[in-house]
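In structure tokens, the next block holds one chain alone, the form predicted alone.
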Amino acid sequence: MKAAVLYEYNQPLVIEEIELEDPKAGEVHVNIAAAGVCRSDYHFMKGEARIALPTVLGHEGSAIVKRVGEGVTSVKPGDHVILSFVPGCGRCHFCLIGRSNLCDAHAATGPYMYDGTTRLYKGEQRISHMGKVACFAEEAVVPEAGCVPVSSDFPMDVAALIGCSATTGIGAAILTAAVEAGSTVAVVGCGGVGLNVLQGARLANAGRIIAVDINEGKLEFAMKFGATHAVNASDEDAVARVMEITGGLGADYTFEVFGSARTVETAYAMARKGGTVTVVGIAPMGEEASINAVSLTRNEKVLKGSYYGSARPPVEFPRLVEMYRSGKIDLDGLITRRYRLEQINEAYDDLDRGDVGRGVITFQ
């Protein structure tokens, strides 16, 4: 099959033919339908995050089941599925308490399957799978728990977004932060995930929703997804502007959705006393945000992380599907660029340049 392989950091992905082994017990062989162009993959490409190389990236995807391994009962050949890049094991402490996005078994095995091996190879070279998904390829073998069925009439490009950006962003607002109706929200970073945080705040009936970015085009685009105010941090003091909009109080809820120490500090500074700061973006390895310890105590701010929107994919994916069907969230409008697999390096050049919305690689 054809795949995009990362052999070296800061080098283009290599489009080539590689081999895929049959699924083992509890695994599913799928044909990829669509894969989102997400910044999380770009962190690995740039070496800002590390993974076992060589690897096939791609964690935001949808697919059609081709065949199943022994013991698989939840899906069958021909089923359409949304792929989850945190397929909970169902047995560790965090899965058992309903926080499968923090699954210990998945974290321990990372880019390998649950038995510690890979299904991808070229000659004698084994190739790892990002998030046990590796959807920057025509086909993949994934854990059964990483397949959430969706009806065959559901658009597969939209389904791919539910696999990451929609769930991560909307979940951060609704599940992690639990935004309250009438509250003021500030979102720092208006890429694909940030736009979905805005949608989540709108779903929660927030009063004022402030989009913060350094790209004017992204700010204009953000107004379509729930933002009521826009702050361009490249030409004004973003914290001072948010304070002005909120009458000097600060926002009730702030979200960092870019992935850097500086933007974490910005989101913290924008929050009011007693406000909640939710960090969604993944910063480069080694970056540390500086939070004033006295301020944290005296102002009683709440600082929390949000991984995968605190979601349980088998529960939240179907809910987002219904929200999309009922018109409560706009996922079609997020998709502004479509590519073939052969154009994947171009797709990431566009993302790095700051093009608005989400790019999607289509296979079907």
Second form
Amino acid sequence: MKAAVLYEYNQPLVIEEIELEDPKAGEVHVNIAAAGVCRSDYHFMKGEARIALPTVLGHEGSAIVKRVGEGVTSVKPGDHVILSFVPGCGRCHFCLIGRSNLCDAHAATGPYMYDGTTRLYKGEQRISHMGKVACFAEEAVVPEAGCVPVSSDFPMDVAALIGCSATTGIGAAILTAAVEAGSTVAVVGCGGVGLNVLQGARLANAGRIIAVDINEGKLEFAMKFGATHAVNASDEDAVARVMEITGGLGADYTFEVFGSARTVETAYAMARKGGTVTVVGIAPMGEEASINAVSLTRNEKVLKGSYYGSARPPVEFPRLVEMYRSGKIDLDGLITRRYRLEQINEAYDDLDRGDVGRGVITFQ
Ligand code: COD
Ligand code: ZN
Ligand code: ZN
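Starting from the form predicted alone shown above, please give the structure in the form predicted in complex with dephospho coenzyme A.
Time for the whole complex; same chain goes first.
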């Protein structure tokens, strides 16, 4: 099957034929339908985050089940599924307390299957699977828990977005931060995930929703996803402007949705006393954000991380499907460009250049 393989950091993905082994017990072989172009993959391509190389990236995907391994009961061939990049093991402490996005067994095995091996090979060479998804490929083998069924009439490109950006962004607003109605929200970084934080804030009936980005086009786009104010951090002091908009108080909830120490500091500085700062991005390895320890206590700020929107995919994916169907969230408008797998490097050039919205690779 054809896949996009990352052999070395800072080199283009290589589109080539590789081998996919049969699913083992508890695993599912799928045909990928759509895969989203998310910055998290880009962090690996640039070497800002590390992964076992070579690897097949892609963690935002939808697929159709081709065949199932021994003991799989929740899906069958022909079923449409949304892929989860943290397929909870169901047994570790974090799965048991309902926080499967923090699953220990998944973290311990990383980009390999739960038995520590891979199903992807180029000749003798082992290739790892990002998030146990690896959807920058025509096919994949994934754990059963990584397949969340979705109705066959549901659009597969939109389904892919539910696999990451919608869940990560809307979950950060609704589940991690639990934004209150009428409150003021500031979102630093308005790309594919940040736009979903904005629409999550809108869903929570936030009052003022301030979009902060360095790209004017992104800010214009953000106004369609719930932003009431736009702040261009490249030509004004974004913290000062948010203070001005909030009458000197700062925002009740701020979100960092780019992935750098500097933007974490910005999101922290924009929060009011007692405000909640939610960090969605992961800064490049080795970067450290500096937080004033006095202000943390004196101002009672709350600093939180949010991974996968604090979601449990089998619970939250169906909820997002229903919110999309009833028109409460806009996912069609997020998709601004479609690509073939062969164009994936171009898709990441577009992301890097700052094109608005989400790119999606389609396979069918
Ligand atoms: N101030 C404000 N905005 C900025 C700045 C800045 N200094 N620098 C860049 N931006 C803007 C860009 O213009 C862009 O609009 C936006 O930040 C980033 O958007 P995208 O579309 O490039 O990125 P996303 O939305 O696909 O990904 C954002 C993440 C924060 C998810 C990603 O970068 C990340 O850190 N991922 C790691 C966390 C993770 O793995 N999460 C789970 C899977 S997503
Ligand atoms: Zn993602
Ligand atoms: Zn677990």
